[in-house]
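Given as structure tokens, the chain that follows is alone and in the form predicted alone.
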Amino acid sequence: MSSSIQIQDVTVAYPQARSDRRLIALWKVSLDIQEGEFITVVGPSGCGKTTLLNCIAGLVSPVEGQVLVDGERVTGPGPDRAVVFQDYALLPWRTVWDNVRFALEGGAGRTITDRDERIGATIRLVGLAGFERAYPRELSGGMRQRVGLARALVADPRVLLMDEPFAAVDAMTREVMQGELERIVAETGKTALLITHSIDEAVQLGDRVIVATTRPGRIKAILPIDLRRPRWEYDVKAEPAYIEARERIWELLQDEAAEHARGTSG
């Protein structure tokens, strides 16, 4: 299986206001993500998880190292990568259909018929058939996030990047959305990376879980998750492999969480 994403010795630093110093967010991070793999990243707040996602998305440039997607160096955003944000980022004056269509506006090579067929198919894929003419204010949090997911998928990107996409929804909706996301990624064959604070979510969804350190963010461990798919079809949390993985990740994060709470990182 070929590598879809290669992260090679990536360091990211931000200038600090009123100072000549730089805040190092990521430090020499290297990781290969295989085509079609679902990677989850978990770690304490401020550990650079979102910065890593933004590097892959092309929204942030490393000061050292590089990110390659399908062998091409990332120098900015591109149609091969799509991002699902935590806060939905929907346009409130647009319907579900028009919010999803937004991702295709300005693009070439699609007829109106092809475009509309693609939009309709993607809305059905995320389970929003019948809500095409609804506005964001008329939708639940989970439904709004489905719109955000549809907008990311409609242009058929190779890579799906998700920054805590379920953090703003209630616990029951989150459980449902996790199963839906696993199904959608499996059906579309996307390479996926999801940032989360939840150990359970990381194990539930990931083929591998990346455990990050406190700032400056580094990879502390990479854990393969040996659980059969689809995981929404059985009580995955009762599986010994699930319990073992969860306990191991918590063990790895305990020192990081304590250090973050003391404010001694960075």
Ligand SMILES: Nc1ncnc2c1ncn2[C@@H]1O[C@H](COP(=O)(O)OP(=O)(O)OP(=O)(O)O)[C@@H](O)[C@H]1O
Second form
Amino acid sequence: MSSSIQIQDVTVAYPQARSDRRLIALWKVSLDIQEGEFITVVGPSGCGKTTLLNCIAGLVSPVEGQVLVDGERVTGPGPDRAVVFQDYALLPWRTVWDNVRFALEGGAGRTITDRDERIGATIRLVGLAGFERAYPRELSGGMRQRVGLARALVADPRVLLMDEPFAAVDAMTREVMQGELERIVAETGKTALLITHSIDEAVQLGDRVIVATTRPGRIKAILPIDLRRPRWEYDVKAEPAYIEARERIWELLQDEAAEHARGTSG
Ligand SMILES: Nc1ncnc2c1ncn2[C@@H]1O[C@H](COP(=O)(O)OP(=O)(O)OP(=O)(O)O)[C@@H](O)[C@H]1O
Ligand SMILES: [Mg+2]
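What would the structure be for the form predicted in complex with the ligand, given that what you showed me was the form predicted alone?
To see the whole picture, the full complex is given below, headed by that same chain.
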């Protein structure tokens, strides 16, 4: 099951320490995300990407505008939306199994057998079968992030929100994880939003790539990525459409950096 998301004129302002002024992190951002769509977001550091993800997750409230998920206004976190964090955020004293189970605790309406089947299936889905009893410290970075992914998926959310999920893993593992993520999102049919600093990752995974401006974050461009899936099954990086999208995003980010430099120097 997946959801549609409408981001409508969202402005976010944070109170600032030692000042009465507020810091505008996002300025009138609007975006419609279709059911089952995979959106990737790139933009300069500090432009408000995490803030945008947090608005959808219900962890940050806009001062103006709103986010709708399946037509319902987001007012807080909910089981329909799961977040995968950059630093895994695992509980070190719990095994893989118990870390994944943790995400189901408090969830009503499941028998223990149902629950255990669900946990087992999710651990297999992310490729961690055999590591159920391992502790996070016994796992590689890539494996830890698989646990993070399993924990997000186990309650079967409609929306998967990912904030630079592979930033802390090495380049080889990252490529493998990108392929796995594409497979998992396709298999489960979820709506996905992924923030990344990697232009390649954005093009590799996104149905559309959102390029954000420097703070306050606005949408600078939206690029549809017209490349067939599954993209991990062929040499997608050699496709003209891939190379073009990559170059275009690079130009947009360069252009944004130049504009920002002009804006701050003069
Ligand atoms: N809780 C907060 N309180 C005050 N200011 C915040 C808070 N969270 C973020 N900010 C500020 O809002 C702006 C946007 O932050 P955000 O984390 O959304 O950016 P980002 O695009 O995710 O950056 P990065 O690419 O470095 O992760 C930054 O200037 C940041 O300092
Ligand atoms: Mg961020």
